[in-house]
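Below, in structure tokens: the form predicted on its own, a single chain.
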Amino acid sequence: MVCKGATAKDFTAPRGSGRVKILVFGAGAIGSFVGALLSIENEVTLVARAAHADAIRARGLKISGRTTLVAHPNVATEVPIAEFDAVFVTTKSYDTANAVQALQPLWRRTIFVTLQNGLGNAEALSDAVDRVLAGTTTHGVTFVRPGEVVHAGEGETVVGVVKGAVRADADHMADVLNRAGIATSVTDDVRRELWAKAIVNAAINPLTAVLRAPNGAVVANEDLRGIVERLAREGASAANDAGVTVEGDRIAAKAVEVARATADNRSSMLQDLERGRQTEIEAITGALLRSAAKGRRLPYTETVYALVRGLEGSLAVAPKEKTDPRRGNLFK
């Protein structure tokens, strides 16, 4: 990261071709991190929960860990009546439909970029929005308290065209992110990148949630590392069934690499359970189960899916139905 080790006083982003007006909708951990860095040389407005918004107004948005920064973006609790050059959607996957409706005034005028976990978000945006880019990022970010997040692990960010936009739009958004210190590349096959990210998440996040431990714990010994690799290989088989080519051994190695690179990070799934909130298990692990060919069993994936759903149920945050998203009753 360009800003690694910097402070609010001495951080200077590389200058580009001008300021961009950006709305970040869903300022949780990753939205706050991206919004804070983008705000150094762009005009950024975060749409956040009230407590988070109040803290940012009072003290600024503090980023600690791998990146040290106090940013002062604009902040709101609802979509402001204004024009924006780009909208970054960073809500939880189960809030995407609500986000799309809240952002309706911008559907025709603004380019949208999803940086969300799971599968199906880009499609949900594309059903309504004229120009859509999708992106993935493996940066590990933990929401500590209102007004503060920790950048716990460095990662990679990739963006690509989904609908209505052209390669130049993706290049421009990548340039904006790169100038903000978020190293970003452009892909011509963003669907494959989204699947690969979902597989890596499905191999790491549910285990961290079950173990109540940071990412590094799932590769701390041979037994757990083996489960991560098996989960990733099962995810690859589901992707291949869905027509997306993912090589099992390669994605298994990638999952281990990401877990090690973000060893101190507490995954979003773990953070959700710790805060008594619904997880994104359906958009990640559930999506893989639904994509597997009829008759294909994914035993490790099925197991962690059931365990996380059980944990959600114990916190009274899970949906009422207790069914396998692919086959009906998981407990037959």
Contents of the next structure:
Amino acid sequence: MVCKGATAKDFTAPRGSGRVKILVFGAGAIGSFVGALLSIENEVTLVARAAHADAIRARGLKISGRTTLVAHPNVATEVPIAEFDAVFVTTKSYDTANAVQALQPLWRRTIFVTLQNGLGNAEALSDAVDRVLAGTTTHGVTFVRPGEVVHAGEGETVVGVVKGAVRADADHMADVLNRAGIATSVTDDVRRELWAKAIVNAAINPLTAVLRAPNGAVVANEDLRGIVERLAREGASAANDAGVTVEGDRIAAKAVEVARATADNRSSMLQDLERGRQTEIEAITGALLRSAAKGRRLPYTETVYALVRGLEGSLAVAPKEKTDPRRGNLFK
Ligand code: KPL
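Give me the form predicted in complex with ligand KPL now, not the form predicted on its own.
Below is the whole assembly, all chains and molecules, this chain first.
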């Protein structure tokens, strides 16, 4: 247990050691999935919206698909006053600032792990929080209704140190995730991993949103697969412009591999549009466009960016809700 003033080292428990007290802030698809699995061996509190929280209290948190489970984590609709060994931030990227504010009581008390899509989340956390790990996951998870998510596609999870923590903290967190059945490795270059994941998202999510089709559709024929690969290569050139080495052909192959592995999943961007919500286009595709060197054109990326922005506009997607800063917008 981490107490006030504890150092990163205090957090490090021996491998295979017992229960960890975890707060998962943001109970959308990924937050619910990770929170449910972690709750089997650990004491997990999921901060969720009222309808989701009520459903979980009444019937448990149901995961179906590749993972079948009814979990019974603690639920709350705002940050509880308690000590935690770790906080997972799993909100949408446009809600990270709200999340950081809501979690202020824990900034100096525990280690934070961002497990979010898009670029900029680790930086936003690091501006406020003492100890930060970041992670990426390519599991495909769909939020079906309050109290229920579907694990539609297997993925990989990677964590690494961003700020104020040590490699042993990342090892411990990976161990906690592995013991929960979420296969996780540790990287010494988490920045590169975050960029690679953003590029994979930029190659898959907008296309699925435009086509209104699950991930598998974008690699089901050569023409569409060609677009996925071009989007990934353009993303790699934006990353390289920003000083992050990403190899174009390799990340293109990775994007195709992830789309195949999550073929049945509806991407988070498609789920957002289907629910009439704002998408993460700015933190994913927009961030890549803004990172490209002056004068570099990314024609495929620019096109899907404009299409998704257009869809958000034409579907009258609710502008970002004004949220109670204690709660943030809790869905990822
Ligand atoms: O991260 C995802 C998302 O939908 O945001 C993938 C890996 C593409 C799974 O759908």
